[in-house]
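Consider the single chain below, provided in structure tokens and representing the form predicted on its own.
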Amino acid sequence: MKAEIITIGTEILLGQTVDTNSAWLGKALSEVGVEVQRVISISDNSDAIIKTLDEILSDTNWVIITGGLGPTKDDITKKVLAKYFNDELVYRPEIFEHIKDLFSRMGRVPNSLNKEQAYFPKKANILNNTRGTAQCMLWEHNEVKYISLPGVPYEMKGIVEDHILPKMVEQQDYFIENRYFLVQGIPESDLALRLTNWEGSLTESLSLAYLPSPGLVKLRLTCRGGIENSDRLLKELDSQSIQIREILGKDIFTESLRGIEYIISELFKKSGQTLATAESFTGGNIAAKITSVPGSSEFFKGSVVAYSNEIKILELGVNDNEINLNGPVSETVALQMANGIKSKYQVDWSIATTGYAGPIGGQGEAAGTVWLAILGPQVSWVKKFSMGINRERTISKSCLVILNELRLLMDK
């Protein structure tokens, strides 16, 4: 089963808007067997839309469209959809009524623009948006189908998983189940050189795919056939999974796709302890991947960011002839930050980050490098890293070394 994406949306086209939603959609639709031939954005224009539809693949059984479904005059998706389909707009009461109570939970009152959102194509199929006002439309046409989805990326998702993904599994006649390892820390070509012998005793049911990120690989492990060969394929993939475990061991940190915070959280969830972070150049980023995670204020009890050296003698005890002799970028204040932060909260367990984010260094130091300083119950961890000039990336592999340092440390 093949699928093709179209965005709509001149702001994509611009650079204003970044499209996670065709990133999404496609590990989405990957997951349950459906091959994505092509990704394609397009503006905000009745010619470009047309012209898209009319270059549909001829191997194309799903087109999925997003953007163009609210309320301004800018969103043409409905109107020129149905013009195309040689259908036209009628009023669905159901469907303002919906738009009322949406509005009511949110102490608001619709207007005229959102009385236009109740007009529907005739012919085309509805599947309910309970999330926002825009509705979602199914057209057959020539064997394909067409759904056009509202742009929101949360109202997306919701009715992708909540509508389409089922019809999808109902009509797959394919057998496709991926299994996911990821290890932080390990470059890509390491990792492959570590599989080689493993990899290449694959059946041709079986591939594995790398898919590196800055200081994180997912391995995803794919098994494909027919559906009647399910049980046979299903056995094969948990036997080379286990291999994986095998080779890799404590390296993989997760076998789900959620992040190395979750993992954090269970571990301390089930420990009892407790935890709190003192950060410089990453300037509350740990934090914030601790505290996104539901149920987090269960062990984590908070965060200074002493991002200048008076606020990390102030607030945290460094010495200030230590930042004076060494720099604020050093072992010892890596080390006294974190013990700093231990004592002003009484935790179980402290983290600390200190470095030149980039794109400067200081002191002598190249940008990129860090100090990053663990302390725990018998516990004292500390080392130097050099994470490259580009501070975006300095700051997210930071991040994820020492959550998983942190991991390995509590998993002894």
Contents of the next structure:
Protein chains: 2
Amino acid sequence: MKAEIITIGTEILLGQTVDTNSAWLGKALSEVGVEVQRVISISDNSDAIIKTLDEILSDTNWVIITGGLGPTKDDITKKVLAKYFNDELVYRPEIFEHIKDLFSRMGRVPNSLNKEQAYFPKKANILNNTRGTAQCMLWEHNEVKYISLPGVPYEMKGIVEDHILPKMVEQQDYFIENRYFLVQGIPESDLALRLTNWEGSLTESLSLAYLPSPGLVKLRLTCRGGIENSDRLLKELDSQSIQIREILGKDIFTESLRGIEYIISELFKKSGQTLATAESFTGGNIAAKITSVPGSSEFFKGSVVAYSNEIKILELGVNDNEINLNGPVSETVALQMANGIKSKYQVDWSIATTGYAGPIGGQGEAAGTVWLAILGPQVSWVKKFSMGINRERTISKSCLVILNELRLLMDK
Amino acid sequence: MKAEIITIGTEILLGQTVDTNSAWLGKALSEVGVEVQRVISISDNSDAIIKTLDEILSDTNWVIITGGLGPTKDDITKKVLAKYFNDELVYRPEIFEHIKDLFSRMGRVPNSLNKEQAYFPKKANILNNTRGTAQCMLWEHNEVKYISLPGVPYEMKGIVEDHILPKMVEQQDYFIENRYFLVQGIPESDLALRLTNWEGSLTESLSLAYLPSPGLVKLRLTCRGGIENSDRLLKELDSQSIQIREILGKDIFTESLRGIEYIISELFKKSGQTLATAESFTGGNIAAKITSVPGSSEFFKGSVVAYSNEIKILELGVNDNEINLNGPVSETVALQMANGIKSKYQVDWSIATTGYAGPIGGQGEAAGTVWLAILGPQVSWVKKFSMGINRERTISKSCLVILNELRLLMDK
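Switching forms now, from the form predicted on its own to the form predicted together with a further copy of the same chain, please provide the structure.
Let us now look at the entire complex, which starts with that chain.
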């Protein structure tokens, strides 16, 4: 089965909102064997919506439309779709009851604009939205299902999980499965050379894709074919996955799509050890990444974000002469910070970062010059990196690099 | 002038990569008066690319294509486009020199895959990519400009800024300008009711859009028309902006698209005061947000991420009886944390957070129960919130809420 996604919202075309909905939908649909052929983003404009619906690809089975269902004037999707399907809006008291109920839980009462959301197209099926006021619509037309969802990600996801994915699973006719191999610290083209012979030996059912992002390459091995061959296809995918593991070994840090913070979390839970961080230029980003994983309180005690030199000296015991002489970005300061937090928070492992995130450097060093340090049981690691002048990239790459290094050191 | 964006990459349709490029492009293009009509995402598939090029809208002047220019096998954009425009690839030694030069700066040497990137279509104009190995192509065909850019955001942005925006500015024929008004803590429909009369009085040239995200509504007032009327249009936009400011007053926290952390940063730089945070469930996210702003070291001293109770007691002076009796999520603990960090880091203002981020709660409290506190000169503020069961939302909403509260308290 094949799908197209249409995201409606002028804010997307103007770049004020990043369309994360279609990424989430793409992932959810491909997991149930539905291939997303195309994503089209258009503005809240009646002509654009109608033209896009008119040009749906001939082999599309599902059209998933998001956005434009809010209570305000710029939200026109419901009206335009109703017209397109020769339908009319009628007041549905049970929808207004649902809206009143939702509002009362937040201690509020609906206003006249919210009441308008209780008008619903007569011929459409209702897909109940328990998380918000905009109810969702499903029309069937020439054997294609058209579904209109709200643009609010939290609401959209709930409806897809409750109503749409189960329907898709029932009708699955196509086998598609992906395996992921995530690698850090190796450039894409080096990785490609290491895999080139193996890649050349793959059959038509399998394909490999390289998805690079700063400091990270995701490898995706995709297997696709008719659902009647699923057993054979799955076997082929398994045996080629063994091959890729043999070639890349420990350079693969995970085969899930979860970030390195999840891998770290598992390693700590297994070892029963504890962790703390002392962060300067990363400003709490490492702690934030680690604590984004539920249950991280089992091993993560906390962090000192020592943004000023004063805090580095007073709270982490960094030598003030050292800072006065050579500035806060050096091997010594990184190690002293790691040492300081390790003994203060009494943890098994500590991480420390100090550097010039940019856009400007200091003490004769360019922006992007950073020192990263890790201390652990019988482990001391410290290294200098040049991350480039982009502040955001320097911070995010440093977080990845140090967490990957921690993984390798813990895994020894 | 009108544009369409085509993003090529199976990873986008599978949802492994969020397409942030088109958002960035949408913003950049609209700022120079180019209207993005449509964004289409398709897979790395020759037929899909050709079909999409065949169906470009009749009034499109610029087609911006991103993705599929990497050195690996799954990258086919260059070959497909060359064929589409009846062009052929020829080896360009100067491109290989550029690749060698880029590699040597990273202490590496190009391999055979990188050498293939030096083949370039004969009839295309070259747009120099100083940030990466893939050179960019520009074809003109039936008065439409087709530009192929790499998918790596950092490289793509450089080329657009260096080569494409200047060309667009030269040819500007359409006036479009947006004003933004960002509001926190007021539901979209309440906001809409307050603005309904004023919105009804707007002329055809002006339109208002509501862009809600958790805890935040962006209002966008757009003015558009022929470039020959730009003076009149700009005046109209200015006078309506005054109106919206009068209606919403201090509920508008900024008129830029920058986050609240930039507003906080400006307030602190103006006041010469200092700030520190003590974070439990927000895990360093507030510190990370604040330090994402260049120059934040002028006022931000640092943070204690007190993830464990032990650190709350030892490092922030929270009363251990209090925690043993009532748990770590209470008004008292939030205030003691704020007090602890304020005196320890000797700052004028302090922020503290403690709560159950979810997915589970504790001590009879539901997930999403949080206490937020702010202390400042003659200021003490503490409040309980119920943020819902979603961990990520609870953390991000709490960061926004407390920074907005800090803004209001500092601005009194």
